[in-house]
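A single chain comes next, written as structure tokens; it is the form predicted on its own.
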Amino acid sequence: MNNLLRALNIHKSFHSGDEEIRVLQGIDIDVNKGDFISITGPSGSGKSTLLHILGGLQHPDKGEVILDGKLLYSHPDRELAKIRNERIGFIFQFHYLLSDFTVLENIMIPLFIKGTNRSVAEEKVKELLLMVDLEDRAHHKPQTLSGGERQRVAVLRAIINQPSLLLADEPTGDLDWEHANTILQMLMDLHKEKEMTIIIVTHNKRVAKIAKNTYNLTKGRLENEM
């Protein structure tokens, strides 16, 4: 069986005063190991909300998320946090790097949470930094890096535990096209070389084209554009 992730009849609403805003209205999606999927849609369509639900960050109002054959939200909070740290990688539009920590330390954080020895963690991070030409930035603070460099660091932090699923939420939205291309190439390389399963959400059709399978989220529904 090649199925990694399933979402069944996902519903999610928010309230603004007395008004109920139905964001997701019965989402179904099957994700197989090695898939590269993009989800497009206008701002406010619920793309980020769906990604957060798929990644265990936000409970749906109704429906189920199944990861590796097990109900994701049946796990207690501590176990769910462990799954997010070790099996699901997250990349966001804004890098969310910790300004008081160096590049090396920022990337090592998921390894520390996992309980990895510091010397082992450092070696793993240095290998990744070498692969993306950031080895000379290892001991720099994030605020001294360019936007593209900070986002590359965020990608490395997301993949340091070799997650089975990588979720990217508008990962190039805050970058110029040159730096965006660098991030997109990293994602394509991870998919090709590591056979990593990737879901990327974006409002940018140009970015969405790097995926093998594209869905459009509109009016709370998901349509496969192939």
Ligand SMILES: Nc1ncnc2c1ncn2[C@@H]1O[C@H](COP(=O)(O)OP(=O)(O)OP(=O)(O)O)[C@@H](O)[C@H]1O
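Positions refer to the first chain, counted from 1. The term rigid core refers to the maximal set of C-alpha atoms that superpose within 1.5 Å between the two forms. For clarity, every value in this text was computed on a predicted model and none was experimentally measured. Compared with the form predicted in complex with the ligand:
Where the chain switches from one rigid part to the other between these two forms, the hinge residue selected from 114, 188, 88, 145 is 88. A rotation of 16° separates the smaller rigid part from the larger between these two forms once C-alpha atoms are superposed.
What would the structure be for the form predicted in complex with the ligand, rather than the form predicted on its own?
Single chain only below; no partners, no other molecules.
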């Protein structure tokens, strides 16, 4: 079976006072192993919300998310956390790095949780830091880094476990052209060499184009553009 992730009839609304904001109104998506998908759409259209739902981070109001043939939200919390740590890499739009930990430690967290030996983990992280020009920042705290530097750290944390599914929310948003290219190249290499399945949310048309399949999210619905 080639299907990795499937979402069926996803609905999600938020409430603000008396008002209901209907964000997702019947989203269906089929993701096969090895797909590279981009999702574009206006600000506020629900791209981050959709990615959170696909990544096991937020329950939909209605509809199903199926990962590896199993209902994602039917797993007990602990099991779901394990799946998120080992199978799904998530690059958050707003990074969410832990301020009490150094850059090195932040990236190592998924390895720690899995029980990888510290020196093996450090070695691995340092190799990656070198690739994104952050080798001299390993022992700095995230709050002393620029937005783009934090973003590169967040990308490394998401890919350190070589997840089979990578969900990336604007992974190049704060980056200059050169660093954006490094990140995109890393994602393309992971896609090609490790057959990582990638869903990327972006406002950038150039970034969207590197994906094999592009969707547009507007008015609560997802439209396939190719």
